[in-house]
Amino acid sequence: MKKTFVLSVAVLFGFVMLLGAAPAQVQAKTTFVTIGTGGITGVYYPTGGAIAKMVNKKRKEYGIRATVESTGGSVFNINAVMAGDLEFGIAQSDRQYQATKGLADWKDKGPQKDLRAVFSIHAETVDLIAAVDANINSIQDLKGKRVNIGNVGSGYRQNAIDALTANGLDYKKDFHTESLKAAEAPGMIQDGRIDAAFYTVGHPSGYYKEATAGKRKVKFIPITNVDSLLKKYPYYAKAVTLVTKFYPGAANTEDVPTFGVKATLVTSAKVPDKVVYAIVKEVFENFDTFKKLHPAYTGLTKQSMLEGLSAPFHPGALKYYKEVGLK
């Protein structure tokens, strides 16, 4: 009788231990991925959130748990992906090009050979806004003013420098340069602490809604000499910012000419194929739902999401595109 009792207890104890170990085993099978985005007032952050939400709905099927991180932007995201600190990052198409070629911020590091493209997303315009009372009507009028060109590590900082250079301006000596994060600039304009600011983003954007909604009147400034930029940089394209449609608080009465890039999702060659495949599949098979998540995605097509990419496609992404006939 004693032997039977001891044996039963031993079996029961073993069963309890097995149950206790089960959650750890399930947890061990879960792959955690983080998507680096940008400032919370831009489109990158909600884009990353939308992608993560889609994948997390199929957590049991894929064994993937995705999270989103607000970051300094394109350069930070690419560097973090290359370092293995992020699995995915959203980056401007020009920054993806520069990283693959070892240009600009990667001049000393050289080409980022492990950088891989997943897909491109929405178009983004390079915009310049200025307070009406600062008497800035053209990019040339920035001379002597207080201008934010963006934080170091952001994609839009280089866009601002390119726009200035094309118009014969030097940000180091022609005006008082600020290097603020995007989220800080609208409030600084309204408080009178800066006169103008550059930003690159998809529209409509909370950044510009905030900047044009205060007591201090603000307007969009046309960016000129774009043709010289297009000749020099293959990743830029002419664009128009639909100010009158999206920002009724702005002082403009017409839409404003400028240039732009595309937002892209990048990863590393070291990220497993199955992880990248799952993310691409969920976005593309829920394409109509994805498009409705933000007005910036209005003109998006599945084919356009494979354009504007300069890094090689990740094999996991390529596998899906071939399956559905996109490649």
Given for the second form:
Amino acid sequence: MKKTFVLSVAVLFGFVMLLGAAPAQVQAKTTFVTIGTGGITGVYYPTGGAIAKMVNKKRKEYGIRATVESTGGSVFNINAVMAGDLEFGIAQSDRQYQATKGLADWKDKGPQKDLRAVFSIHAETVDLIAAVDANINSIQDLKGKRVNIGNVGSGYRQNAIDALTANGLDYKKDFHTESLKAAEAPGMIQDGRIDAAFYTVGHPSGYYKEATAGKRKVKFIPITNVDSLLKKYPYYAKAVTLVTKFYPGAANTEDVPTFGVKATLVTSAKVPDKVVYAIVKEVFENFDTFKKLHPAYTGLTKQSMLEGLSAPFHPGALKYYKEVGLK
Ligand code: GLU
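Moving from the form predicted on its own, what structure would you give for the form predicted in complex with glutamic acid (GLU)?
Following is the full complex, with the preceding chain placed first.
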């Protein structure tokens, strides 16, 4: 009896040891990295998935396991990468610029010295949609309406504020402002709880498909006074949203002029070179496969993915670009 007891304790002890030891051994071999993205109906979320897919294919070779997290967007991602809560984040090029220089959301915190660029990805346009029955045909018509300018933590909130300011509107007093996450806005328009919404995203996106597929007719509103924005901010470029091609459910019969930025992948100087190198290498060596993972990547070239970045390149990324002559 006593013997059996001793034996089972020994077996149990051994089992506990085994349990305790096993995860430590696996972790020593595998580096887990998380990529912060955006709302699930945006393009950042599938983009994070596409990048993770490329590197996870070679899990045995690199010992890297990448996962994706849906987040509040660019500003959240940059801050989480700086805090060490995320290893990578997708962020608008204008937000990367501001964080690097200590502007806008980083005015109080100052320049984010450890922020590093990996590569840029698809183009994003700043768009405003409105319900047709709300009689909004220009930014000016937003006066007195219910408008989503985006959550704090998103990249697009500042784009909305800039577009409004360029047109003489103040979101604090000219209309009823909502600060909703992107994923909530299309449903709120369809339910009649808001009249209009801004969003900055690549195309096609689930967000605009959802917003234009419901019973309530929705249209894209042209963004005016873009020239004054271009003069003031170096990171904005003129753009056209291909509404007729991507969102046949929208009430527009023509494409809509606006301005835009680029989506970029950022990391921290503290993330090891070999991790960043592996991710860049897998995306660039399998470029054609990567490009097929989302229609927003159609126009991408390897060279274009090194443009639109303002933080210094991470040394792991630079190593690869130098090896293949891209830098
Ligand atoms: N550009 C948006 C932002 O940073 C996110 C777009 C997306 O998720 O595709 O707020």
